[in-house]
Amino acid sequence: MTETVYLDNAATTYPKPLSVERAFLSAAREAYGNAGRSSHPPAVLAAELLYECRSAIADAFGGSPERVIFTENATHGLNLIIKALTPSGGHLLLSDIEHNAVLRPTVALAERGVSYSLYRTTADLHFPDLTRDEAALLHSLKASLRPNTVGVIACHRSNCLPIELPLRAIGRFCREHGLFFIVDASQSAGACRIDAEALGITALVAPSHKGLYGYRGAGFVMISQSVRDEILHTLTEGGSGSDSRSPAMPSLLPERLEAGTRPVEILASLRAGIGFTETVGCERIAEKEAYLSEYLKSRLLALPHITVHLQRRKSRGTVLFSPLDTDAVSLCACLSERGICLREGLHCAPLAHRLIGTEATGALRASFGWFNSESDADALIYALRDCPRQR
């Protein structure tokens, strides 16, 4: 068989560290009740773990571990959040590089008389300039406010451009005019430092299984306390371990958005990732990130018959690039047979696609997690140097 070389860390990280191998495995032979179910001692162990996980979550990105909603990931996240903050007839701004986890939820909305607008993320995507992206920014979103617009939606880091929206500015524009700010996190959550109070940040979602380095099968939605709890629309009704007699879900966060059973397991698991973050460091591990997609695209740059695409960008993390004598998809397979596990297509997120011209032909995307180095940049080297290509 041959070895891999993984390179696909944006969709979810690989490998995870022995903490949070070890933590799942303990959570799933000791805490195997059902948390806030009953008072025997593996459902109050599982309830022990889950409130350490929204602690821990709180903790590491500005919060209160009440307003911790858990959720099956960060799509069902952004879907559980939209659709609970956006009243009937509202007006939605989302950037122009948002993910179909985003996209798709607004579209559905329609059905609630729910519109929305793309704004501009940069001021010229060949050429960078933070202070001019950031004033191009702001004018969009103030060319784009209507009397209905109730909200704004950005997705903190692309998960294949090398674009990252100013929170800041953002946040403070949100106070201003009095909308309520959703943040995607999903590609920089551990990698960077987030304090969502601080930001004005309404609701942060991100996944367990990306940067904070937990198992697939969960995520989280942190609530800012200026949301008051009983005007959530919720999205799924049922279980919820307390104020069992009413039929409607009860008023108070987290109670309120969380139905059914919680995966202790993966929950333990994030904690852990959490640690690790907060152990190792996120800043350190934006640097080597940062290092290895600058070190791959140097290497990139040298082969006649590739496009990195956004070169003059700083890359985060990921490099997306295109091969000129072959499609993306057959190059991508060649790839795969030499055991390089990395990702094409359009990455779900058909806007930023739109925004540099691939969307018809989709691109190749690696991108890197902590526990990579040079020698599986060099690797993808080597393996495009020997596909075929053709004539």
Second form
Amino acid sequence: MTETVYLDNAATTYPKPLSVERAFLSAAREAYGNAGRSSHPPAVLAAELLYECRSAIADAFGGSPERVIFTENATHGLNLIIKALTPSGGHLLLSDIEHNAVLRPTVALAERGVSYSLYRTTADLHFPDLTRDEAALLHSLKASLRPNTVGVIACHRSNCLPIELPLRAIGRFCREHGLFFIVDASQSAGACRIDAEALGITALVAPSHKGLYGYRGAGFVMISQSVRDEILHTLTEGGSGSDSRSPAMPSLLPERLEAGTRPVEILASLRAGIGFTETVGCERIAEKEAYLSEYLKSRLLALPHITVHLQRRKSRGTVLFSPLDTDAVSLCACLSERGICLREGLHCAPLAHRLIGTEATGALRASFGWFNSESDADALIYALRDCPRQR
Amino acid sequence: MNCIITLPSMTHAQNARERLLAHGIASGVIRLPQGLSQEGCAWGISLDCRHADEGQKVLSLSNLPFRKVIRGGD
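Show the same protein again, this time as the form predicted in complex with its partner chain rather than the form predicted alone.
And the full complex, kicking off with our chain again.
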């Protein structure tokens, strides 16, 4: 049987730490009540687990527990907060590397008269210079401003390109211009220190199952104290365990934006996953992922039938590459047969692929997590040499 | 004698409990009888009435949206 080499951690991390598995099972067995709905022990235990998770998120990312909203995933969180904050007729500024989780809800808001512009994130894609990149980004933001601009959305770290956005500078820009600032931290949470309050972030969004090492099925939005709860439009309505006589959702967070039962097992795993990243240290995680992706890049560059995209930029955990002699889907299938798990295609980020000219062809992405090693990169290189090439 | 400070949800009650604990005031989260709440399905924290005034101050300073204080029996 072929051994599996998992290099798709940007999609979802694997394996999960033992502490995460234990937290999940323990919650499923013991905290089986519906959190915040009853006062019997299993429901109270479930509610305490949720509160521990809210507190862990607030402590890790510089917020308050009662302003942590649990969602189904990051996409749901981004939908929720983009639609909650954006008034009819408003104008949004999106970076040119945004995921469809941001692009599509923004486009869908056109029915409320919402428009958007893309701001550039780099000065020169192929010649990285952080100072020039930041200046180009800020210049582009300023040039894109309109009288009805209400907010900026930033993908902190691209899910396929080696690009990370300067949150502090964007946050300052938003404060200066009275704009809200939404950050999609799907690829950075767990591998970067993010202090939302210090960075001027209005809402920070992340999933449970990527760099925070929880299981799939949950995410969160952490909302700044600067936002008045009652102005937030709701995305879904239903039971909240409070103010039940009212036909409207409660006016206060988090219940205002949390309708229905929360997945306690998943959130217990998220709590444990955050504990894991804190114990290991997000700097160490980031360092290891960057090292492994740079190591893979150096080996890929030696293969004549492979081109590595944006190779001068420092990889931070993902490497995007294309074959010169076949298509990305065929190569990925060939690698898959040899136990190598990558992701090909557009990675739900057509804007990023458009930027580098791979929108029509897609590309392959290898992405590392804490549990990978050099031998995983070596296995990919070996399989790439072994894969038959179509002519 | 125990007092109850009513709060709009279990999350806010949990938050209140933690804030009070940070100030050395012990309390417990309780579900309120329907008759005690105008809004239906409400939560609160139960604490020793000797700490109720100080507790209210802590919650006010923390911007926690408590609704009222009910002074009860043992």
